[in-house]
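There is one chain below, alone, in structure tokens, taken in the form predicted on its own.
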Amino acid sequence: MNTSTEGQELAAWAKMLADSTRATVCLALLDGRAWTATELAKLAGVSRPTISEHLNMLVDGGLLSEVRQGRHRYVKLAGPETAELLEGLAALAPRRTEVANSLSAASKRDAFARARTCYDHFAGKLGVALTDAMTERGLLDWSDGVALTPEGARWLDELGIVVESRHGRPAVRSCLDVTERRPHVAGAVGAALCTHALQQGWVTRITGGRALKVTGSVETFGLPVGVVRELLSRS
């Protein structure tokens, strides 16, 4: 393939997410779950038919995928690399200063930017801390790109965390995170280590949206006291 046709395809596969209702349909799935149109027409403000058409496109051109059942249509994000890339461009983008104009919008800020799901894996505050407990004990290697150590693997297994191979997904991936602006844990491990989290219930989900409320239980994690103390202190 010359560099042109991979230009002329780079920038098709852009220009999906050069729509706002497209965008925003996008960000919302990345909570891992399968949403149906309805659903994302109400989130994004416009028609079903709107929604429809831009549906079709996402998942035409490879960022959604479609999930059946009955009568029933759902998409999807496509993978978790999409979540991952996805989370990174949005975390390079320009941010505005949020201003939250009631106590409720605060909270769900708050929320979101303390605890919450990227996709399959953790992302704010306790995704950052998580990365950084695990970079300092030895369990992670950011010497070459990132990688599980011996030391890390040993750790998943004392705790009981069976982390699922998947072909052409790294067992560690490093994630941009949106608000804090700086790398935490995804790949397979990532995921494990989130799925073993709200199978404990040391996080539970906050409904509506991608939030975790947080117990102190992630202390098993190897967080600092006071990192823990801050992520319980408005959950």
Second form
Protein chains: 2
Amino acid sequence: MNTSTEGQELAAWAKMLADSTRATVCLALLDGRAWTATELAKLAGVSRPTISEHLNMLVDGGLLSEVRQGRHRYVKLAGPETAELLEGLAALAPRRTEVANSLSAASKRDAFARARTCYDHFAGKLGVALTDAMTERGLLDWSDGVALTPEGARWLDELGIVVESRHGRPAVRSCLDVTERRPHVAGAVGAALCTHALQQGWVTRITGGRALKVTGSVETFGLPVGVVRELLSRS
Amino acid sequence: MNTSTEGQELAAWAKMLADSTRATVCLALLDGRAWTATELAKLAGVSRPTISEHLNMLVDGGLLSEVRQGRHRYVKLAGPETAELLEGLAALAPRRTEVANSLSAASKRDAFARARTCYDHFAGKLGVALTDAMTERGLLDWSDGVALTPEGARWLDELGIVVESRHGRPAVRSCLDVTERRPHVAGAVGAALCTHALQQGWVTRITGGRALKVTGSVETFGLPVGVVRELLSRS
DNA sequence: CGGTCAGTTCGGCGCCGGCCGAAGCAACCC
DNA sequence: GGGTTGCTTCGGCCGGCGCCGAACTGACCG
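Got the form predicted on its own; could you also share the form predicted in complex with the DNA?
Whole complex next, starting from this chain.
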């Protein structure tokens, strides 16, 4: 329990995010996808040698994981925990007063608030609405943290959604929504729902960010909709 | 929603913790008390000029708040949110394999795990046990997040514990315990309980850290004890 | 008033780290 | 084989930052 040792560990951790280039990279990676080094260099506005070094540091530090494929270096967040940490930190970053923005920026922000991914699951109004609907229907049990009810498991099964196990971690987790300030479904179940919806084409990614477009009907999930329906009418 | 701008903000934030001296200071401040500059300089093992600059940075950055009193500069964490962030980060820091430690270090760690403060409320086995006891007794409702039941409010009232309101934030919050990996009671209620117990002398601070010694009987809270009693017998 | 003590300001030192261009690999494509 | 492309390594540049000792300020104490 040596305080100075602890301090060093915490500092080493924070150092990874303490550079704006690296922070930008990590934030971009929050979309849950794997990016190549060159893509990230372009995004962050630095040269390839520079991004290469940054990626080395982040991978060595355990924040990112990489896959080499031919001459490509794909990099992504190391895992769900990492994504959670980043979401949490970003949510805690000082709430700046919104300055006057262009119309396109405003519409982008709207799209972002309406429906987006949070690493591997849904967030924004969509994520919260889906969570509410599942709760109403009795698919989730919030009495002690959050858990899937037997009905919930059956429901997933009927939809043909396979939830990949995550060695020891609970299948469904709660994640605080940055824009809604309310919890939404995360964890393996959240990821499975999101993957399924993307595969089915119910939602698609809006290029260049984490925002989503609801193309089909979220009612396809067979849930009592309410907010979801309202949301759809505005998409 | 400019990614690079977001990155800069996140980086600026992380930079405050990215230095081991500053990180050590923040960790020490997690005990919720106000420290003087010289105390912190000694703790961190740097000169007074150096600590002075670090404190400037942390205060300007909004992580710490300060009070000037005569020739003293008292500094503490800016608020509960800040403390939550730090606890969360520290919990996420890589779990090092425990190296061989001296006996005194081990006993310190035990004391720390048994009972300590987490900024302004109880943590460790004590915090978790108190939380469990309150839950058993029906003082807390975990069905949607966590809330105080009417019985809980009455109970606090009977004990003569006054909960200070925190403009809009829920009176009781859940905080993940670093050592127990389970939630314990935080928020205004958690703070009030801790303050009360300290005032009553039921627990006292072990000098030089966040660890607590249980001197009286936590049964004084009038709760079904179980774990708490077992805990007491070992303190 | 002089002495002490907490904290700050200043100047300067040293180094770490972010950046790039040029050159070097290594994979893939004719 | 030669050309292209994704990425890394190498040198070198430069700015920032963490640190200190010395000197200063301002509060408090006789």
